[in-house]
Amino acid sequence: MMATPQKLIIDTDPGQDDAVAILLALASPEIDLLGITTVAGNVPLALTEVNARKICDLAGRQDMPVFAGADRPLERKLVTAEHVHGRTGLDGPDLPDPVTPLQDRHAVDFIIQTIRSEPAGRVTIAPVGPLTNIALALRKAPDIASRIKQIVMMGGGCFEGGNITPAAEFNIYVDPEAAAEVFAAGIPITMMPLDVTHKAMTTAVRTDAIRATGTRTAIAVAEMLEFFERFDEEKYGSDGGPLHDPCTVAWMIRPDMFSGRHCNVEIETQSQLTTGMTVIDWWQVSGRPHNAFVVGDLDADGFFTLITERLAKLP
């Protein structure tokens, strides 16, 4: 008998790798996706909410509620990443305008109402973009912090450093103040930093295996990955690029494929050189209390096998 599906909200700024995270959740019986909240990040909000709805269409899930959230960081000007994700944020496949509707409610209100209405300790939030919506929800409704089961997020780096500055990973860099508030909120956090996502490489063999399943969704994903990886191949001299965001959903489905350790994580918000840096006490030298489970490694072949098998279940 299968365990009860895990209730999940994905908070996202799609992004090709975000798209794969959403599709993996939609294709997995272990996950009960309650809704998708969007935030400005990889591209501005007007595009991230459209992209999230296009992904629902692709999966044949026009019933999935999608909400638009924060269009800018808490205190800073928005930094985006069209140089990685393309002009639309979802460059690669030619996806039609979305049929999935955008809900009227603000993403932050949906998060608050969902956490309050579901039993305490039941709902996980997976933020795979800047943490602005999560910080705003915690500011507006501090009572939800104790009701959230866990936050499983993609962001930060330890030994891998950064990918938007030498010290900072993009999601944290865009809104470091939001990240600092979320990490200080006392919610159980599992963190997927660049250290693990850079081991989840979309090699040609892995992308070909996704395409070979032959479904409309799988072919679109292969096209997304081929577009997305060109930037990283040039930057890192690698075969393929790191598939960051699906690590969050995959960890919820198959935690045995990942390893890490409990650490203290603090977010730098002041320094000119290292703003957005996640200061991860991997070697436990600070004496500061643990506030996150930081993942450092994964079974990359198992990860891509899971994604390929699940994508094949979609239209």
Given for the second form:
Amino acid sequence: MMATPQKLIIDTDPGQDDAVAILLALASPEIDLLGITTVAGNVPLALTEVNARKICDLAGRQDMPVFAGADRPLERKLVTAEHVHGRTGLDGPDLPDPVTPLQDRHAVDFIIQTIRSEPAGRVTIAPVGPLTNIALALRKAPDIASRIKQIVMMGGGCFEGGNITPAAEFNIYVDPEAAAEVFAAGIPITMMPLDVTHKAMTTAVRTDAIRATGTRTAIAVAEMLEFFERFDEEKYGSDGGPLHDPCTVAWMIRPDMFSGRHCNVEIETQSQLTTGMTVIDWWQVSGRPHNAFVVGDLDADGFFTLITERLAKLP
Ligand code: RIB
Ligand code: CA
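Can you return the structure of this protein in the form predicted in complex with alpha-D-ribofuranose (RIB) rather than the form predicted on its own?
Up next: the whole complex, starting with the chain shown before.
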């Protein structure tokens, strides 16, 4: 007997890896995706909202509510990552202009209204981009903090360091003030830092297995990955690139494939040198209270088998 599907809002800055997270959620009966909220990050908001809608089209889900949110961080100038994701943010496949409509409501209002209207403790939020929308929602409606079931986010780094600076991972670096407010909100957080996502590599064998599925979606995903991974292959000399964002949705479906520990996590917002660094007390030396379950490892083969199997269920 399957458990009740988990209600989920994905907050995202697509992004090829964001796309796979969204598609995994859409293809999985364990997930009831209530809506997709978009934020400026990998590319400007005008592109991330279009990309989210293109991904829904690809999955044959023009019914999925997609919302546009913050077009810049709380305080800082937007930093983007076209060098990784391409000019459109979803380079690789040639996807047509989106049919899935953009909702009129602001993403932050959708988050607030959904958390207030759904039963308390039932809705998960999976931020896989900068945390600006989440911080804005908590500022506008502090009452929702106690009603959110959990936040399952991709961002930060522990022993792995950073990927946009030596100390900071991109999602946190873009809006460290937002990250600091989210990590201080008292909401249960599961954190997927670079330490685990860099073990989820899109090797040629894994990408070929996805393509071999032969569906429109699987072929488009293979084309996304082959574009997305070139940056990390050049940078790290690796076979493939890290498939960051789907670690969040996969953990919701198969937490047994992941391992980690409860830690204190603080965000550096003052230092010029280490702004956006996630200071993760993995060895429990600070005495500061635990505010996140930090994931450090995964069953990478199981992860890609899950993604490949689930993508095969889409058109
Ligand atoms: O650092 C990796 C993260 O930044 C991923 O979420 C990727 O999509 C980019 O947003
Ligand atoms: Ca992302």
